[in-house]
Amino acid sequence: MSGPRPESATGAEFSSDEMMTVAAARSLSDEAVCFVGIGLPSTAANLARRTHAPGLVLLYESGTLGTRPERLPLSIGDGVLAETADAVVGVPEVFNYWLQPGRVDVGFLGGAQVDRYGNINTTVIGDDYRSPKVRLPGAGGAPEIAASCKEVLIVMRHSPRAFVPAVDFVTSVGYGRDGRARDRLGLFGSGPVRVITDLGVLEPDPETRELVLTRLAPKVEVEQVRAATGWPLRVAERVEVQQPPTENELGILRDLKATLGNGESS
């Protein structure tokens, strides 16, 4: 669900999921080595290296480094990644070479379930592996993104179904089951910093490291958060309303868009 379609501060009007990519997008700088995953993150990946972060580096698990696709690819196969590409390397170079010794800055992540504590579920719903309710995509490098990377950005859409107090399978730690898992494992990146979603952002609290809500989007109000979330949401003291999105944004974003034909796959 796309949800209702306010104004920006230009006039230009805007849905929730057009909010929540651009305030992800916002969230890179520009310079830093981006390891990107297909479908919301790679949106917003390719929309902040076409506005704010022109030097953003872009990194996809196929082995395409400093990429730079004309359109959104369609998977991490996609050719336009290989031809835009500063170099093609193999997967294990990638892990060996790039992620795991700490050479990437930030690791953009989705997912269908994430808690309270960051932790990531993209390969069962249900408490039997075997004979789950939904069995999922599966890992793919998510694990050594989450586990690796200098800060890890996540981004999804809000609802209680998604946002639940444990996920049904850790593929990609957040902190851990009790929010203090990371120092025992010896994980080397510090973990996810911002949860981005069409309703706001929620971040870790320095001291336990449970999920908070820092950030409202346009028009939506603390109780929405709360009701979409399934776990009992802390508040920050101080809520910020994220920043509309410009017209420049919106045309780009837009634009990437509509090479995929029938927009966003994910």
The other form holds:
Amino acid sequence: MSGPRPESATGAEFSSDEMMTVAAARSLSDEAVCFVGIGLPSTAANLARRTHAPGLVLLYESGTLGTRPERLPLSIGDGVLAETADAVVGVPEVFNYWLQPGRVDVGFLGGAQVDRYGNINTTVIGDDYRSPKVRLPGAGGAPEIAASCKEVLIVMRHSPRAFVPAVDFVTSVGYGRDGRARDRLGLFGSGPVRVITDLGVLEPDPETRELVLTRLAPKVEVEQVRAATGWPLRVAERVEVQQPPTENELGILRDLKATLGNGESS
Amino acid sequence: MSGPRPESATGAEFSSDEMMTVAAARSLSDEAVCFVGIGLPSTAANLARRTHAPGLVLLYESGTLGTRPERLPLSIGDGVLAETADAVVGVPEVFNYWLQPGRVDVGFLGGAQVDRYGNINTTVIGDDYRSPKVRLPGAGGAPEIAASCKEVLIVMRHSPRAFVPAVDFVTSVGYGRDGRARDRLGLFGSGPVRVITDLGVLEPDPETRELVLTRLAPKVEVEQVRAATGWPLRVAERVEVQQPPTENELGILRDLKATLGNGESS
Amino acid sequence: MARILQLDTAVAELVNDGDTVALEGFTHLIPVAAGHQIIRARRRNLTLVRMTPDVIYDQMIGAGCADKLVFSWGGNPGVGSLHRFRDAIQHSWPVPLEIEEHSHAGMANRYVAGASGLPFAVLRGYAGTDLPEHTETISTVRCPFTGQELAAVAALNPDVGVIHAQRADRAGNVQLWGISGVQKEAVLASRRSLVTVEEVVERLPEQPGAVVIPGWAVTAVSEVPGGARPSYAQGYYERDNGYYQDWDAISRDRDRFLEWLETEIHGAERSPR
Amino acid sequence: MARILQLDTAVAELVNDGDTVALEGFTHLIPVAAGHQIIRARRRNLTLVRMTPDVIYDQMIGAGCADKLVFSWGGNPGVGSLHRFRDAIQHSWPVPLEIEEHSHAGMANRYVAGASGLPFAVLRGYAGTDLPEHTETISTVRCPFTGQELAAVAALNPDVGVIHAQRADRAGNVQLWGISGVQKEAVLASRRSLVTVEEVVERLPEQPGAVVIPGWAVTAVSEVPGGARPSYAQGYYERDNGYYQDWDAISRDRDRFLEWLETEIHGAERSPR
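To complete the pair, please output the form predicted together with its partner chain; the form predicted alone was given just before.
Full complex below, order starting with the chain above.
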């Protein structure tokens, strides 16, 4: 999917996907410990490490801790992740000793569906689990990333099929079906703090936990985001427009993507 | 303590402690996997490995798997154990992955007290745990070795203070206070199969599980063993006399002990 | 001490129809050649266990080896969906496929419990998700000290655990390094185990980061150079990303898949990769 | 990222009166210098945690640092009893010492639970023994799948975990090898951690068998060459068995112990070993 093609401050064109990746990268603060999934989160995290957050600590679920890949990995189990890691541990250890106790600051998640309370579905489309319309890959590490990271960032392309009133299946909990599940469940993490899309950013309302539009990508209109959202989207009182990618960000991002070689990961 | 000094087949003198160590070594079959404590068990296991059981696999609770020390270790954490091991793992792993599932054939235990049902005490002497007459070192790895090894060998010097009707504290279960605890507890291991002492060998009665004298060390009389046992010791219908150590066994044992240098371990 | 066997002999002896079989390897060191040999031996009614069923499980499922899959993430890493896996679940082709679905954390802990001789494991998992409703091997347990409720998962104890490693010595001591996944746990949790290796050597050299599994805890070792292709073996060869991409087209279509199966598996003593 | 601190500064900042403090190291890499610094800083009312309280804990107990000991085996390895430990339990000298007693398997799993953010751990342990009757942190739990009853132990989460390792780099990444005990778990289970090391280096060389603890999971690192003496540091120095034997005579007698304490600890900036 290709979005609008606005221009950066210096006139360079950039895609809405590039804006989304840059916005995700900017959400990561230096020295944060970040649990990274493959694809866009991995790209964003590695971009952040090369721009404003050189001290960012990257964990991949394959057990590579503090990895510093020179090129983007194609899968979470790439050799480049092990070769450049501070430590390589087994998969039980990465989940039990590193993720579960709440040591990780930021978890990155995507999915096929997200709903107004930040719940994510990567399991099945359709309402019959045993006989789904579409069988998706499943949970992977996501349910425990959603539960245990101090903060969760969700990154997904905006569309009414993806942004639904209620997900068909809760694979990873946001704020639950009613927006109030999190306290009840006694989770370590505080849940999704931001949903970054190609059209802008949604954030949970502090009271109701419903996702609200708080930022727009450059040249995107509120109505465009409403049309791409499957529920009646609330809009914050003040909606900022994202700073377009700087030339530096764009250059590094494109160099990074070029290291992927054949085929971007999903 | 020094026992009688009988002679080996070829006339060499040996001590009752040497007979006990050799008898313990002979109890280990080739290719058995053996969980070894420091002191006499370690000496016996390393003697067995140098005589009839070159394929014996030694595990120490410090996490050294398949170790082949050239000299006797002074403690279960000696560097020589790590340097000669097939693998070195953490202490949680040695207990959880290696001992607990019942992978170990033979566990070696000693103690301050053993009773007629093979229960062992290494915790306190006296009947008030909070205010003991003598505070002993405690459990270490013994309770789970007693529970999970397929067979347990107990090695202890015979005396009425050590061989008591009922231990003051059950640190490691044999057959329980009534001889019937083992089935009730659903343990993987079958319990103590042999108590090897400087005077001979006791084995559990197949029905009652009470320890019965089945073998005598050379030149030891039944009455001597009865006098050294704190309960009315039953004697098997047929009591064999142990083969004295061979010259080969004695030579290797003495060479081994010489590698200990300063001070035998307890 | 593990026995050193030919791969076909090892599969014939160790893997029976109806067995629960786990092939593990987390992106790295996937035992692909062993999986192909299981297809070639026409094993049926297997319960296949794997955290990340990917191309090799797509192939085994499409070939009709399995009637149940236990897993936590099923996809073609870096490419997209698994079409044989989808076809089995959505259309019961070639046979119906029952599923038992977990998260990675749950599956990893199920192996840990299995390797530890425990009937279950405790974790902070599945909270607020719909998974427990559909998966019987997820439950809860209460902490006897704090009263807190936690997730519990049933132990995994496959009949056979299959992994690939870089090296073994003649006693069957196995050495692997790089990303090590749940391979050790899969071997220790299983009643029988098969380890394919790049090479059998006289003596294992020291290797930073290496995991060693003692030979007395392994049933059989088979020397199968390249046995993880198209996945990779650190220090030996790289991942063949093109194979994963090509698989997408082959597996989309039943006929094309069947042709692949005939040519590459049944028509070959050993698949080229 | 861990801070690199002088040992006295680190102990002053990290260890407070009344804290629960775990010094770990299973025969190998015992953090003796850190223990001596805790005595020198005259810390009181500590709950001391350690699987194998040996000479260093005998010294800390004799010096009156502790009012409680959590442990699984207390002895002078290769020599015999710990006389200060016995004197504290049997005669409350210099202060009464409460004990919380486990087996090694139980203690190891308590650290694992603590490192894992779980309130308890499950094991096959303590069955048929008298330990559960006297120790409140031992209980039972029932498997929700099989109904089987298993032992449960409460997690350990010390205020401070202290270990000794061979090396760290300037970011505080810690590298240790040889017998590694429960050191990683002790660091990860604790709220704060102090790692003394033989040397701080620019870059950690590759090392077969090494365990690495990332610097961002460590509070402070102190360079203390010889900091494990009289225990040993593989690759650096051997165990000083004579010290353990000499300790038997020193510790048997209260006056001789007090003299040792004055001369070797309070009278010295750093004990010779």
